[in-house]
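Take a look at this single chain, the form predicted alone, given in structure tokens.
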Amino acid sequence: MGPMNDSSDLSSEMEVDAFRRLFPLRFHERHLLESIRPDGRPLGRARDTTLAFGAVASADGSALAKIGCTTMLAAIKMEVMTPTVESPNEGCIAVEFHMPPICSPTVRPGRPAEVAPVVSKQLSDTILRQVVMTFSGMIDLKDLSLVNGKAAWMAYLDIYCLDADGALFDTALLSAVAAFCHLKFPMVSLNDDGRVVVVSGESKGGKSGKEAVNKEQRKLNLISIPFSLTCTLHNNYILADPTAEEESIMETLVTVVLDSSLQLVSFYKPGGPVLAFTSAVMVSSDLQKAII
């Protein structure tokens, strides 16, 4: 009886897998009727989240973030720049989002992923919008100033997607915030021309005649921290933190960004049917607050 039961179980699993591949929407809708998802989560539950600080030793700030299987590596490199005439006492932040072919079978070598510039734009809008908003800015660009009108910090934030299994923006934003939390400003000194330069590793060890101006590597002060939650909407169902499979077959995708005081920062909805804006924001925000 044992071998027959094993064969029957295998045949049943193959039938379920075939049905899932041929009719993915019907497969998920059967689970929705039971208010459960194929991975066993209730509709409003996010996947497990992990963070690791200092993932890149050569970076000034870095972090590895995982939401479920989705994995992002964020690294920040600081360089000294000449501030603009319009903002002589402010630094700058540049954000780049990368999706190498190893992150998903849908990303082809030599061809940039279609979603990469979309996520990159979302990240830039969120981080820079937080910067310029007066009521709850994430980063005060004046904290990046070194010498008024002469020198300031340029922060290059690069985020690499190592595994793309849904909620890319949520994981990317989490890794970016964690990298800024881990960031320590490099030590700087004045060169022979009177310009501010970053002190190299050898100079720190005392092999150079130039002494660092800032004796301690201070950390960046984050005024307000943004968090995001992506949900898929299908008929009357709302699924928090969708997987890549759920995102690909559900009708509508919405992303809500709140700050640390639970104030709405942004609401993003790419395409899909027309929805009641207020109700979509309220439901998604309530889910996010419950998860936080």
Given for the second form:
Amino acid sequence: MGPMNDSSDLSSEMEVDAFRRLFPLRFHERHLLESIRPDGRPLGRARDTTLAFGAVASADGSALAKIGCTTMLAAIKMEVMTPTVESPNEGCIAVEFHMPPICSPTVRPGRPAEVAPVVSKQLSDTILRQVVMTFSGMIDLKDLSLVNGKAAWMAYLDIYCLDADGALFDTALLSAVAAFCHLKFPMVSLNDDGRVVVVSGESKGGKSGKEAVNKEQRKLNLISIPFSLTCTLHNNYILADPTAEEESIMETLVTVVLDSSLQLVSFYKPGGPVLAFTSAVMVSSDLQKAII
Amino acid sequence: MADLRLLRMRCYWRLAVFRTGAVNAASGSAYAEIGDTKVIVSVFGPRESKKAMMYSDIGRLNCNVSYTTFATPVRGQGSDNKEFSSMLHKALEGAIILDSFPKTTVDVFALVLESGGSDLPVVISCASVALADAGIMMYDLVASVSVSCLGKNLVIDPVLEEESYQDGSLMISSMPSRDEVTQLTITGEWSTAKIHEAMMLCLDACSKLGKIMRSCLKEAALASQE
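Having seen the form predicted alone, the form predicted in complex with the partner chain:
Complete assembly follows, chain above in first position.
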């Protein structure tokens, strides 16, 4: 995201840069008047998005998602557990979101970022709350069951932010969903004690009568796929997919999560000085639909 | 196995790839992939030292190494690695011209995405590329290589499995063009002759790794000029 004006004169470029640092709000408002943003995008356009599957070889499912410069790496590791008494035919999903100090100058080791727990909560809400309503859940927890009451999958989903440049939740959700799409259940078999254990790759062709319980490497069935879009509100302007700089200057954020059938999944507006009037909400969700 | 190892002895180590500019939010950063070991290092600063710090004529270096929860075959805690953090600090300290940024701190943060053996040497080499990317003045790049002693054999750039069987290990961090060593660690059982042989092997490998790192930086510099 380089400087936006390729002015030939170095001194004027320096001035723009200084202006940007000293009067960030005025700098951005000046751009808004022209209906353009410092990185050359029109107000309603999101940044380029890329997605790569299988980025982590040691995980059972993984994905790397990039929106602009914001980069998230999600990986899922599966473990066999004993299901709870209340829901003997369901597995479990644990979602964790990490912001290591490499991702942003504001994060220091030993002092976790303030936004990390917020994004973490939002993520697990979005991924798990759906599960409760079985008719429109993203994942049916019953799919994670192996042997009723005896064994089920415990899915550990870890999302690492590698580069933070705004729209953290959008990117994190995208990488999480992609990791679930990429997920392949490991092979399991019954051992001599009658317990279900994961079979590692090499010993799969074993002779000792240990048949794999789940023969084919199953993939997880995703019932509906959530997408999210964050917008910044400033006066009458709505900026889709803000960068970290825009987020820090114009503090009102609205995040809309829709699923693949355009049903509203969740809606966040964590405070901010600008009121989210109805039209803004409508426009945000319209923008979102356009992006899907 | 022996044949494979011999083959690797000749070509020295697993495929090494370095890329700069992995993290936009940082002043400088690098991604290194050597075999299955994948590491990202970000450099921040020079920036204001913590308030509690004493006044210092020379710059400070602050290092931190952490692992992702999925880095190791068994899901870990993803916590900070204190030992590696201080080893990284000591390996880099001698190479950085600390006089060039008095009163301020340079932060070097590393995240091991996947651990495939020889993690610390990869972190050190990657960190020095990231420092160069951030424009921090250094006497030279620091290239780091480790050797494992397995019975009678010396294995350079060991993978995770080889490390778990090793009798001893030796790691050298060196500045190849100045022919100086910033860090040397030896653990386990070694005979003097073996140490000598392993050191020669490491120093030779360091100079080759240094060339790979240098060419990566040159490529990045050329690309940014265009």
